[in-house]
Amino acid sequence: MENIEKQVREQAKKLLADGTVDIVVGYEKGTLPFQTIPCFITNPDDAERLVWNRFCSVNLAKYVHDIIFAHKASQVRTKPEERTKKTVGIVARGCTTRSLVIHLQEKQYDRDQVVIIGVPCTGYIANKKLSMAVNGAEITTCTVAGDALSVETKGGKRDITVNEVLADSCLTCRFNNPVISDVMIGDAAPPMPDGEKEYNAVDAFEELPIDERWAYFTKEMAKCIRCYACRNTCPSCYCKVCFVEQSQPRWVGAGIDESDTQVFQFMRMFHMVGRCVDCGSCVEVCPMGVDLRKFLKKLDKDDLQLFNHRAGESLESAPSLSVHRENDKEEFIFEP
């Protein structure tokens, strides 16, 4: 970790000192003794800040995106001629670089306005799954040693593995290496090895009598407090407006009736067929702790089942919803 560290900081270093990159987005150190925060740097002697370690949580491809929009944005009233491009060099390890396949096929940005600093990973620990390990109590220092976590709170110290508080998209994790990418960083990392359980969770919940899935639906929709924020860390929810904020038409009401939760939630996941990369960063920041990521495995795994197509794979595999095959099964149209 400390070698990739290392590494990361000199590239990125190289990027903004050459003027390949206008910015460079990684991972610095947060407030917290467990956290890391995203992290925006455009001097060259800022890159010792960056870090690179198993608290590395949020996907940072949904700011590339707004970084290039925003650069498109100020340059509204600038001459055709006079506009320039914004190019971002972004830390990436493999959900990461998926999410970033996902906005060139769809034509969000050119291939030349993003940089690619590829990273192997093992994955990242999930705060709430180290919260619950030391039942709550607060964290005042926290440590990792290879695949040992040292935790001490007010109430002692506590030594956990690595692999009890591994976020469960990392657990099973079968790209845990960049897809794609410019400057690629140490060797790759060896396979998530519960790699082969990526579908268990959805296929014991497929057994489940509909009236039992419903029941689980709306027990985890009632968490809902729509804060957004499962919405506003997606890399692949980036529209201007939202259909949540909508008007003409209202889609969602702008009050708290739990249909109206359970329809912007829904109607979220659908609009992420084909395009989730499982890279928990929704469940992450969910303060209530909803389970959106078995909906949005049961979407992804029917995605491969009925399309052999896996979000952000590689840009040569066409999203699915763009495919049209003749040979496709269309009894759902007749047979809904």
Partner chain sequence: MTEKTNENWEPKIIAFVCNWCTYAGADLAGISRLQYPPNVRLVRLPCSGRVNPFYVVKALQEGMDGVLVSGCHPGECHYISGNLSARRKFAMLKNFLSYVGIEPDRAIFTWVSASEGEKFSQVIKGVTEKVRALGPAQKLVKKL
Given for the second form:
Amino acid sequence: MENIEKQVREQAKKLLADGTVDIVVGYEKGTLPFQTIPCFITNPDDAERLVWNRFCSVNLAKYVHDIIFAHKASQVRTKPEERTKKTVGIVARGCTTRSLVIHLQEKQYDRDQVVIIGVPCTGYIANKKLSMAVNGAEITTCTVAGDALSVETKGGKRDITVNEVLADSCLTCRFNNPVISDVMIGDAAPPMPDGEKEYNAVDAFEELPIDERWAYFTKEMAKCIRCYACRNTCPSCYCKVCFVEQSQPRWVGAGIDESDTQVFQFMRMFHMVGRCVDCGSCVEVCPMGVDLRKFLKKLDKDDLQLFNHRAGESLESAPSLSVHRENDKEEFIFEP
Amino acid sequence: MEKRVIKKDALAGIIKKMAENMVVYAPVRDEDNVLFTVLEEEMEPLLEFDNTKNAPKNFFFPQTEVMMRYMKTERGRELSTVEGEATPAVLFGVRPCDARSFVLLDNVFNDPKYKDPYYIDRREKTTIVSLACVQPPYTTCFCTSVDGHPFSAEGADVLLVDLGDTYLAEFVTPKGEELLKKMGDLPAADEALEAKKEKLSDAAGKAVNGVVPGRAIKSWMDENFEHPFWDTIHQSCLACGTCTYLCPTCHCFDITDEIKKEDGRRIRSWDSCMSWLFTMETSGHNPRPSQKQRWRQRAMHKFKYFVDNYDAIACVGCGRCVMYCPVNIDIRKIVTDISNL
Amino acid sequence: MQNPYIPIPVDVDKVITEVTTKDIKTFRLTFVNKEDEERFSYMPGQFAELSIFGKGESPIGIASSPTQPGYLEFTVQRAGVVTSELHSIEEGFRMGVRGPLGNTWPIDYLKGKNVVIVGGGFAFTTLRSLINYMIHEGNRADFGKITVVYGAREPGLLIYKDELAAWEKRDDIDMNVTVDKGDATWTGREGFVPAVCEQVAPGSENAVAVICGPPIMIRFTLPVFFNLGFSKDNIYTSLEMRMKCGIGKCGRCNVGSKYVCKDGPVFSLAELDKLTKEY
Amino acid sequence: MTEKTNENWEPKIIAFVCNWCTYAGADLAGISRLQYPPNVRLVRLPCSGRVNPFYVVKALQEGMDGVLVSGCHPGECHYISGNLSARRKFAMLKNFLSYVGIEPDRAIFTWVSASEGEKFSQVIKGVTEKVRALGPAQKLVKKL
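Taking the form predicted on its own as the starting point, write out the structure of the form predicted together with its partner chain.
Now the full complex is given, and it begins with the chain already shown.
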């Protein structure tokens, strides 16, 4: 991993120095003991700040979209012939590249505006799981050596394995290597351990009686404080004006009314049909720990079963709701 | 001021007994969150906890509250009821930083010219029992940098101090003394316990990890509204409202109407300066068009504007925004960085 | 305790369509309860939250003058949720008003001075209130010469046309109504407001300018007044911001430490200079 | 709430139908004097492809007991393939609603052509019976 980090820095430095990209989006060390945070490098010398480790969690594809669109917006008053394009370099693992594929399929920007520094990924550590592993105690230091994790809290030191605290979406990930890239770093990572069990949780949930499913949905949604961190971190949520913010018509109330929160979450998730890459960012950033993945993964499963499609799998495979086939399944159609 | 002693193993019983006759809010574990909730019969109040995830401002200034209801009439819609009548309650187990937040919020909601009846009513009817931080709970705590202290009784009616096998209970306000009557017979505290408290208090103050120049940066802010520094902090911001919604002192809100069939209600709900919609005008003009301006607003509001208006920093140093920011934007670092400019 | 969030019930007594595009209307509102009218004491420059249950509230400057007792008037452009609803209602409709809110034009400061009023387009509403206040028979003697420059893009977009005509006939007020471009029936002045101000050239000696209009007009008008010798202390304007509570609590309309709803909306240029440029 | 607990409760159903087939089918049912329950309110849209899934969810939130969406049979769309893209959306929507715990029969999808007046009345009868069997909607409903 240190080797990958080194190469990421070298690549970023090179791309910035030779002018291939205007900015590189990657991860750097945060102020909390083990957190890594998004960083934005424009000066080749700053490439040394970049890190690559098991705490690199949020999906960076969102920032590529943001940077390109902010640049576009800044040029509205520039003459068309004088406008420039912004080229963004990005440190991207499998899920990040799938999000970039979705942006490209949805014609958000051109392929030559993003330079992908692909990195093999062995999964990131989920904050919530890590916190639960130490009973919610504040972690003062946390170090990783291979698959062993050493966690220190006020209450003492604990050794756990990385697999215990990897994000759920990483454990079952089938795309831990980039699906597209311009520069590939390191060797392809081995498959993640639970790929075959990808839909086990969804299958089990489907088996529950309907009222238990509703009770779970209700309980999880009641935690939501409507901060919209899930939406804002999601690379597929890039609408200029989200439906929750529209006033004419007002689709959803502004408060934390039980029904409004349910409808907001339901519809935001539904907008992810064929577009959710299961990067786990929404789960990772949620301050209240809402189990969004339980629901998003169902859309993923149906997408695969009904339309044989996986979000952002390749540039050729179009998002499932933008295409259709004559012979799509229609058992659900009511015939009196 | 009354000072009494409560046996450690007796406290939970006293709280539960109080909860039989009145509304008691206390920290309760809910899966991996510790949250303030209404203490129901089967629930156990949490006495050993660091701090809650949600700030207790919710009890005076709920995330969503109905302000008034209205009904359809022949001429339009007319007011039917004004909401917001509070029931007396006890808010138990508030950390001193959070208790101070109420004093800060009073500045806004209990302004001499315009009083906010919803907030004031609840505030007046609620007795606050604080729990001093013998050990500052987190490494992200920085209350002493923003005029607070782990043993501060500011904003509290009763302050509890954990002395090992007993609690020293100080009934600091008349409202607190009123509550004493409901707590049964409690022995008076002697001077030895007082001395012990003072010692613990000194140690706790020194143990607060985060030290930032909270007051000092105002003079820089007075002069540097347009400074390149403001270009450096917002880039990774997701523009979510986590920091503002978990903050004990953030108090911005939105007012919206909701109707179902003919009748409806006017509600107010928390709003966040991190959202582009917050200042967006109908014309399409937005005085704070990008996250840069919004972040400057948040930092300036806490460390300059509030100080200008009320001579207090609108931050109590609880560290929630530091801990729960999804991309770790750290207000302590911002303050420190500014002081080094 | 008075609840400042509860709107005062009012009835829509009269609706006047002001402009040919029909998207600006004046609403005359009368109080349902007499005691509310007595409590609602205001001065020119203040605003109120117009409240329609089911839609929400919208902050609008008061266009009538306290010298016109018995009713309140608001001139509203159709734009958002509340104002669109307002435009669809009819006389007799019951709605709410919350206020008066904010500060006023500096009436006391204007006393004994010459007053120059410059307005553009639809932003003439609280200026109209000020004019009516100053020319009221009980108040006229308190003020010196009153000069008004008011412009709109075209004749059909001038508001308060009847009143403008009536003021033209008076000899105690110097009216200069202009349009950017006239039409076949227009016999008045043509030209942009800044140019007209230059032509009218009111003296800055013992004079105060009160300016309200679209940002572009203000930008080109201010240099004219600086050239005429007006100091920043003697030029006043009114700010607009998104507002919800109107009483300095909800937090969105601040410019630096000042809340436009509570500390404004009226500011002198000298005061504005001290504020951050975030409006 | 009173009407919901009332013994005389009648299901309230909203139907989003396409202009070219189902609406014409409803017309035909009317002209042919076919009887069907009066519980359904029709909303006419250009095409079933125009039905935003949000309409279905919003109708449930506003307190409808059931929602019906009906368009042209596959291959017969006035806009060639509007109903085919609708079919994909609603296949996902129906599953997802049920997954979070909403009774599957609260949201029903079908095809009725302009010549199927008889089928239209059968659909309405069928939908009304299904929703009646479920009882008043409680989930997702906004209460003020």
